[in-house]
Amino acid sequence: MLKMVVCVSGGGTNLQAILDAMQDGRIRDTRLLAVISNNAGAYALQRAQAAGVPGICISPKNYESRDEFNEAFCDRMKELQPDLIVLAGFLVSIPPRMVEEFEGRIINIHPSLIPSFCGVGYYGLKVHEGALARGVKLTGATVHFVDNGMDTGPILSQKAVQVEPEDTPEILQKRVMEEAEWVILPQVIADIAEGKIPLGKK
């Protein structure tokens, strides 16, 4: 049984894609231990509650320093002891200690075809604004392992999405979610649960 924690900052559409895939049997032998958000108002926490999954808010705002937040975040994750940590729209840098302690067991979904439109400053709509400004004909999404860099870990899966002439950042964002993110993230988790993608040692 794969034990998983999902970290989300906002609405949690990728979380919902995971929950749906668990519900309909595309992700098997997997237990979602908790959903963690840095934002007490994140709709993702309501999605977790509706699914009967504990929702936990750990916000940097509640700590005097970033180091204190990082310690609390790492300690809570160690208490949960997940096999897999999924970053599904989590806009907080993962502390180096956590990357080290959970090496090869943290994955992230990014809304572009890495190495394009990734790294510092590329998140949310900014990714799609960048793609449209550059005039690319194809974009997409990438699932990758997390290391101490920004979107630099080994790539696990990518799916391309066509850019249409009339696209706005919002329209493109929606298409990338529907045609790529919500497809490849549940698939990678299913592959991990079935042993097709090996995780790092505990």
Ligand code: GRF
Contents of the next structure:
Amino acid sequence: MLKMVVCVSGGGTNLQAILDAMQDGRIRDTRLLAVISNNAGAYALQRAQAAGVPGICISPKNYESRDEFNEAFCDRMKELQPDLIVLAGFLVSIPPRMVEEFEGRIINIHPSLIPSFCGVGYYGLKVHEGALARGVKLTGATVHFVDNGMDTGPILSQKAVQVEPEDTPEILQKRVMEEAEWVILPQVIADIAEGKIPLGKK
Ligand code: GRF
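Taking the form predicted alone as the starting point, write out the structure of the form predicted in complex with this ligand.
Below, the chain from earlier opens the complete complex, with every other chain and molecule after it.
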């Protein structure tokens, strides 16, 4: 049984894709221990509640310093003892201690074909604004292991999406989510649960 924690910050559509895949059997032998958000108002937490999954809010705003937040975040994650940590629209940088303690067991979904349109400043709509400004004809999404860089860990899966001439950032974001993110993230989790993708040692 793969024990998983999903970290979110916003709408939680990727979390919902994971929940739906667990519900319909595309993801098997997996238990979602908790959903952690840095944002108490994240709709993702309501999605977790509706699915009967414990929601936890750990926000840097509630700590004197980033170091104190990092320690609390790492301690809470260690208590949960997940096999896999999934960053699904999570906008807080992962503490180096967590990357070390969970090396090879943290994955992230990024809404572009890494190495394009990733790294500092490329998140949410900004990713799609960059793709449209560059004039690429294809974009997509990437699932990768998380290392101490930003969007730099080993790539696990990618799916390309056509860019249409009349696309706005919002239209493109929606297509990338529907046709790429919500497909490859559940698929990678299913592959991990079935042992097709090996995880780092606990
Ligand atoms: C998604 O595009 C995801 O790739 C990015 O954040 C956006 C919001 O995701 N990291 P969600 O709806 O909160 O899952």
